[in-house]
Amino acid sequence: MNIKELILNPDNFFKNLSYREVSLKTPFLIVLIFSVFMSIYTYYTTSIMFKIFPADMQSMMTISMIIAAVSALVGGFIAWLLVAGVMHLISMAFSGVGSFKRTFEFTGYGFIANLIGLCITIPIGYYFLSNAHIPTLTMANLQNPIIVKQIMSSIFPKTMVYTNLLVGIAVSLWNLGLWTYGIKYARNLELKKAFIVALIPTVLFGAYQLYSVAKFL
């Protein structure tokens, strides 16, 4: 796979990539790469923010980070095939012309973005809760959001949300592009009806992950 011209010119690659039998063992290891860090990164937030619990809850928050891990690993293969599965439906409507597999196939370099993506915020993410004094709260603190909300607060600083906020945008964005050629090729679309099918779970996905970031302000 050429992922120079992946990034730079997505057009070019997915045309070319088109003339080839379908194969999904390049876009396959792109989402497992993804999905096995962001389950390693969720682990790790996770151990972070239990730590507020009082030490005898501490073998039950370690079952639910890891419960946690494996579905941030297991939800980046169902991102996948739903991304996949709803462009293709919405392409049905612009009549396009295309096989499933080869639908997803091209899906999935789509998310070569969420893994550069996910590059950067793993570093800056470690470099602010690492130096984070997490306090041990006891369960009548727990019981109040307010106080919970301020610890949350104070574990991840606005400067991290913000910062995290911007890649997000930024990788949605970036999916918007890939996925736009993608469906083109991969359902023989125009250029106008490929990126109105790649919008909608673009949108979707994004709101999502942006969700997910921005519930810590």
The other form holds:
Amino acid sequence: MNIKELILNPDNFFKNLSYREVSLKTPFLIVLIFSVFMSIYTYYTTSIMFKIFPADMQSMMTISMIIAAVSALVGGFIAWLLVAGVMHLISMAFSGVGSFKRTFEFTGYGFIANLIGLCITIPIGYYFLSNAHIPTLTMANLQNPIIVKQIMSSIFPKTMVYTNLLVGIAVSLWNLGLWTYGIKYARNLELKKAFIVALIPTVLFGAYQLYSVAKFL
Amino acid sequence: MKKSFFIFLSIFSLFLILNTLNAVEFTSIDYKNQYLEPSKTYDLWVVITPEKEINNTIIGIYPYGESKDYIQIIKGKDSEGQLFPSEKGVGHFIIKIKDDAPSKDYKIVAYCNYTEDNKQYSENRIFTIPVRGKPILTIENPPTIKEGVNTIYLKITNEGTGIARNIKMQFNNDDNQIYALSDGYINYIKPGETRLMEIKIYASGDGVVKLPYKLTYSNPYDNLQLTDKTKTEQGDSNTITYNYKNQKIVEETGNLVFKVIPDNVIDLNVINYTYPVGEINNFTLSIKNNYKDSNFIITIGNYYLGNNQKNLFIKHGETKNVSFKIKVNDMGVKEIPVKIIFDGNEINKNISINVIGKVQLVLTGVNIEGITEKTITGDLSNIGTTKAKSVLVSIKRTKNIIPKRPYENYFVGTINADDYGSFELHCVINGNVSEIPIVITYRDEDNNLITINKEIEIDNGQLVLNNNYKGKGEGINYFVVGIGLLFCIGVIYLMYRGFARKKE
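Now that you have shown the form predicted alone, what about the form predicted in complex with its partner chain?
The next block holds the full complex; its first chain is the one shown before.
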């Protein structure tokens, strides 16, 4: 796999790849690394956030952190499946031709943008979260959304949120570009149609990601 | 035989009867008073009249029964020698009634030992000695009075053993410098008791004056005392007249001695008339000296803690304050006796202070539940010393705090000292509120409406969020944001480059 070509010339990358046999090995590896990183980052983030809970609730929070980490690990693959499935279904409307396996393969390469984006957001996140002062709240405080929001804003400062927002926008745009070329060659579509097919899951996936970040503002 | 035996018995009986008849008759006992009084010594005379000639006659007395404890015999035996028939023998004795003798009739035995025909005889008779207590009154008057009209209290003590009744004091008002405006009267004074007699007197001038008085009071019993005895002879007959005076009404005269000082020689005022009960307070007196430069010794008689006497030099016309620590544990109007001695003068004055309870309401066990709609529950505890009446707790309406019915206010009622009352309040919170203002109203002991404002803090504003990222605080770290922006621009450029190349 030529990562440089995937980044700098995705059109050529997917074009060349379309002549080869379908192989899920590389995209699986990309999604796996992305999911593992995401899982670790999620575990770390939740472990910081859950410090606001009283000591007697910490054992329960540990389980929640593990669930969140596993969800992030599995979520990467589910997102891969969903994006591929949605694009394959939409491409049918544009008379796309090609196997789902190929769509699934090319969609997986698109997650290289998310992986690179994560390589930026994780250090920034670690920088802020490792320096955060987390007060332990009482149950009365936890029931008060104003307090919880204040604490969350304190844990996730605006700098981090804005940076993640920019990175998220960039990753979504990059996803759009990669998935446009990916679906184009996976389903033999015109560039314009491929763009429309890629736009819908990108908007949905990107909007969800951006919402996740923007809610801390 | 029978007849001769009867005659014998008759003669023998007559002999026995004749032998048992007294040869000496106790004619009288005399102590020249109707009653004897405790703590006094009396002469006592016992008169006997023998029927026959008797020799070696000795007359004596001794107390009988309970009298042994209360009657002391000082001289209890008197020798009369030979007495012929009908010749009176008078024995003189001296007795003392002890101080603690209760008023009652005591018994005393008078006896007579004599010889008749060289045979020793003794006869006796029991007499009654009536002992009755007598009041003895002493009068103590304040040494100093001021010019003008004075209301003074004479301290009259009954140091005697009998109750004094209808004690009247009248004054001789011949002197223009001092005269009484009223007579004094007390209905009774028991033995050992001291009572105050109020009189009003007028004094003028400056110096020591005397007010003559006549004190009368009545004994509890008629008390006839022999004053004199007169004997008149009219031919063959002699008449003896005994004059007794009834001492039931006692009359005493004397003088009350006062030092008269100018009016308003000092102005004595208390700085604060109201004090909280059960607390240590400063009792401060203000003394203005209108007399002359003098050293004042001020003493308070009640409720003091520590030193109750202080010395103060005050110049003429000057006012100085003197403070004492006092603590009063009961509520109500209390009198503090103040004695001021200066330049040989003494002024006594009672200062009235009002000791009041204090209500102290504190919020305890306050709990706030809910997020936007708050339910406040808790107790109002009275840690003061008197009750708070009609206690009403309510939430003060503000822009962000809207009290909610039906618990916008809560009537707690009366909260006694060392007690508490629970309350519940509801309100709706808008925006960021850190404390809820509470208004507590109650009525004190004098029905004054008291309002207290308190704040119940809620947790919103209590968190300290001090995440200061290397001095950046809450500001934006543009370097970090720049990384994200650079990445974003890079991706956009990449997209543009890819799509532009495609068009070419």
